[in-house]
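Just the one chain here, laid out as structure tokens, in the form predicted on its own.
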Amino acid sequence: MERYREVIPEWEAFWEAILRPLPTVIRTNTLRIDPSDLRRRLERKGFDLRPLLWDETCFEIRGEIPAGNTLEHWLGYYYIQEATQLLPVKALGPKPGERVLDLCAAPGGKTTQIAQYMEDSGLLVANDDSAKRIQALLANVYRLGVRCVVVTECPGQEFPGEAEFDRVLVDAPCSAEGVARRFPHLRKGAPPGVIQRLATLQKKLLVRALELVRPGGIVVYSTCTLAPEENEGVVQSVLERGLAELLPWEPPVPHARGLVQFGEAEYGPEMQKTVRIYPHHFDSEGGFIAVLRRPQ
């Protein structure tokens, strides 16, 4: 992590946040229950719920038992989802009746969140390349009662079709440095070889996503890592090829803008349209979000 010292604002606050336990956040499954009804049910069980100021369907939750050990969780009334991971779908902005692809979907947190935005209408394709991870994806789709989803198993960079979707989410496999609060071994930072290998895959995934979205359609690229090679570097690669234009996005939480440069790499002022989230911004995990549009 030390290599990010010069680019992360308030480095000491960042590091203090990394060392603190992560709050538990739940997202109400509005396809099955109203947030106020869910809150009443859980408070009767002894949980303390604090609504997120920027999303009335979500709560920070505390209790004497794990949030996953309730009847309401089993019934699919809510999904346990870290706060930063709620943001990519907000940036995607799916609407009822659209055709949407979640290219790297398992275990299904963002898939089921997309379905809520779509009011369970239209077509949502949830794809993953791992049969084992698809089991978790299917379990969550069934538990939350989502009906507009079709689940597929395919390497994302080889997903078939052309201009099939209105919106595509690429929540890319990454080196996961942003989740170091949960996994202390990541506090050392990811090995350079792992970062480079993943960046190669991420570029292929983003190119394929831009081929799969219709002209004028939206692609959101997101990761849970801090590595510029996997974030700004990947986005820059498609911009240089003229495959997309980068759109500005203002999240409803404290954040930093994307990096214009890192070390010897020059990404350019356009990257200030992208978003970086650090753990000290709002007591969350780290992440990166870019909103792209395929040219008409």
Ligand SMILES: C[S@@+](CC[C@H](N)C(=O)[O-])C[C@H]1O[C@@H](n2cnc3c(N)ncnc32)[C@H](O)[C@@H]1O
Second form
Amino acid sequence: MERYREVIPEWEAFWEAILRPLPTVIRTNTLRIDPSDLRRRLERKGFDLRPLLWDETCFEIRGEIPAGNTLEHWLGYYYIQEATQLLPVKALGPKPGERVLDLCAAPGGKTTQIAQYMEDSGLLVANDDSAKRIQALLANVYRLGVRCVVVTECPGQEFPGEAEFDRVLVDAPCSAEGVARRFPHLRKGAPPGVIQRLATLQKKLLVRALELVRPGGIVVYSTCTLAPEENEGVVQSVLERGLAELLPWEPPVPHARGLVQFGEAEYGPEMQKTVRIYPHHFDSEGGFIAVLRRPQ
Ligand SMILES: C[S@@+](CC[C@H](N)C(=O)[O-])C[C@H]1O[C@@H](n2cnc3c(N)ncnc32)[C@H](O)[C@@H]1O
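Got the form predicted on its own; any chance of the form predicted in complex with the named molecule too?
Let us now look at the entire complex, which starts with that chain.
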């Protein structure tokens, strides 16, 4: 990660955060239960819940037993979802009745969040290319009782069809440097070969997403890595080809803006419309979010 020293603000605070344990956050499944009822039920069981200041349906939770070991979890009343991972769907802004594609969906944290924002109406296609991970996606869709979802198994870059979707989420497979709090082996940074291989795939996924969204429709590109080659570099590749325009997005949390340059790479001022989240910003994991619109 040393190569990010010059671009990550408050480098010492960043490292301190990486070395601290990560808080557990849950998102209420509002299709099933009201957040205040969920809070009451879990507090009666001895958990301590603190609502997130920027999303009253979500709580930081502490307890003697893991948050996944409750009846309420098995009843689908909540989903354990890291705080930064709540943001891409907020940026996507799905609405009831729309057609939405989640191109890399497993295990379904964002799929079930999208369904919630759609009030379980319209059509949500949740796709992934891993049969094994799709088992978890299906289990989560079932557990949370979502009915507007169709699950498909397909390499996202080959997803069939035409420009039929109002919104597409590309929560891309990535080198995951942003989750180094949970996985210490990631603290030294991802190998360059892995980053290059993933960036090539991510560009194909984003191009296909922009073909599948209707003209004027929204595509959100998100990762949980810090590597500019997988973030700004991927977004730049579609901007240069005129496939999309970048929209500014103001997240409800402290954040940094996308990099204008990194090493030899020039990404340009436009990239400041994208968002970088670092672990010290609000005691979370790291990530990147870009909101794109397909030209009319
Ligand atoms: C970051 S994870 C998605 C997490 C998910 N959006 C969530 O919120 O629970 C990336 C996913 O991309 C999938 N994936 C990898 N290569 C893919 C491809 N070519 N097409 C579609 N999905 C792919 C992986 O199996 C993995 O489930």
